[in-house]
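The form predicted on its own is given below as one chain in structure tokens.
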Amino acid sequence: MLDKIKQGLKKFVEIVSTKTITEKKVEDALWELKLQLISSDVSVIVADKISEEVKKSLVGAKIGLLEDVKEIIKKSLRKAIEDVLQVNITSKIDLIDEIKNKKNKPYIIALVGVNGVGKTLTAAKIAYLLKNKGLNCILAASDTFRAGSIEQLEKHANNLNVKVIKQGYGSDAAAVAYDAVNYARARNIDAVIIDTAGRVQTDKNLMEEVKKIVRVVEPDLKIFIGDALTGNDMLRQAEEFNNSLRIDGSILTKVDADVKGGAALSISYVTKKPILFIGVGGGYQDLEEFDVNKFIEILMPN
């Protein structure tokens, strides 16, 4: 998990590591980390933007004889990587709190993204998480176009002992969340949560689909599901989305099996927006909440 990008931060210590870091040494020591980053799906502008910060803090930078040159190498590495991580985000969402401190229940979720990322099997993980949690929940089965959804999110319901809110094929998906939250306010249930179609994110039809259903229910969150293994194209998606629905946050799927990590280093950066869990597995219980410090841990060299 996340090989690459370490590989190339290994690297870039190891070349820079003298008593002398002179900004030659440390331009062509990031030229190569840059590359190894871009090689890596980290988003150019990311790249450049880690680069930038490292050569600030590191070119001029004075050395005291018993430092630890590679120490201080890493640290600077560190405050850049979390700096784009963390860019513009000012407050941390606790999705378990938000859902308990919701006065007018219920609190509403939508789940967005583009075909095949795993939206469905995250909606079934966030109601386990709930669940454990001690909220109770209910699925709105609002992706009313794939062939099969409905039957899927029934199946991880009855796994799951949630109920599902739907209806037919072709049938409006607006409408689907518009009786999903009525069920739940009438029933006093704590959160709704809408698995949706996925949908390519240049497609205007399909795109004004969802826009409805946020219009329709005003979502409390709207997340972006993310397949890591997608790369940049990810980013694209995430960029399209965030740019129609201004979403809140992002869920990043099959983190597990990603060993390059560039488009969960990018992510944050490109939409200004938290990653808020990553998935690390296809059971119910393999959503993990993102942790900055986590994440960075596993991606300094030793």
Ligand SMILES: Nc1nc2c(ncn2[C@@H]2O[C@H](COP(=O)(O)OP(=O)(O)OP(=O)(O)O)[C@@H](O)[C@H]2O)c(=O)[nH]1
Contents of the next structure:
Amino acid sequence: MLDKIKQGLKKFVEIVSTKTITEKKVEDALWELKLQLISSDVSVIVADKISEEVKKSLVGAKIGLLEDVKEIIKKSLRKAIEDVLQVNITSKIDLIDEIKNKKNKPYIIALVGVNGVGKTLTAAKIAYLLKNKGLNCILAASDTFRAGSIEQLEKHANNLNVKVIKQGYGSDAAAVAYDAVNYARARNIDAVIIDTAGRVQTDKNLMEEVKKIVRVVEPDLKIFIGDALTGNDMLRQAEEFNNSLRIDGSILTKVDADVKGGAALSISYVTKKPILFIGVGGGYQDLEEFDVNKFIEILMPN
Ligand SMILES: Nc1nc2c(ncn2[C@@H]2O[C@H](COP(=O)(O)OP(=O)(O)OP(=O)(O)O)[C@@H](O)[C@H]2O)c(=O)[nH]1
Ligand SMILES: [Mg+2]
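Next up, the form predicted together with the ligand in place of the form predicted on its own?
The next block holds the full complex; its first chain is the one shown before.
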């Protein structure tokens, strides 16, 4: 995964480090790098930002005779990437701690996003994670829209031995979430995970439906679920959900199949919210905490 960006970075390091660093040379190489980043689904704003930062730190840099030019260039790239991944992000969210520390149970998590991005599977993955951490949770079947969605969630819930609160298709999604919260409150359950209906980006009704869920149950955490494979499209969705709901963070799914990697690099910058987890497969255990340093480690050329 992430091979494409990695190659762009590698090429940049190689081009620049074979020559003395002059503004013109850095600029030419940066142009190449920017194109590579953009074709790897990094958003144009982010690609610009990375190029600018690298340029600032490299042009005019006085490099001692014994210093390794390659290392200096890598350091400058690493810093620029770190900056875009962490810009304006002050709070790292530790989900397990947050749930444990919440005074009035339950802790309420709402998962939102467009069709087919992995909301339902991610709801199940989170339930699995919480169970493994000794926390109990229930699932709210607030996708009352798509045929088969309730049975799909129930199947996961059966596998995990977690309760689902549901009504019928066509019923009010916010009412289902509300029921689930009440159920959990009455039984001292740690967390409620709300699975919501997918929507096509332009669907105003479904967006209103999620907003209503948010109004009614006031989730502690509103997580945007984005499919890493859909690149810049996913970034537009993230912006739209963020504008409508003020999301608290994102989970990127299908990162296991993502050879480009640009979406992960851009989403925090675009939303100014952290990536909480990444989905790396179809199993319940395939949810990893997103670690900026580890991500950079994977990206950086040797
Ligand atoms: N490889 C891989 N597949 C994933 C991942 N997350 C989800 N999927 C797959 O993506 C498909 C869609 O997942 P769902 O959980 O049904 O997506 P959804 O957002 O609930 O879809 P709708 O309910 O139709 O809006 C399924 O086939 C999942 O197995 C992931 O991290 N990696
Ligand atoms: Mg679903």
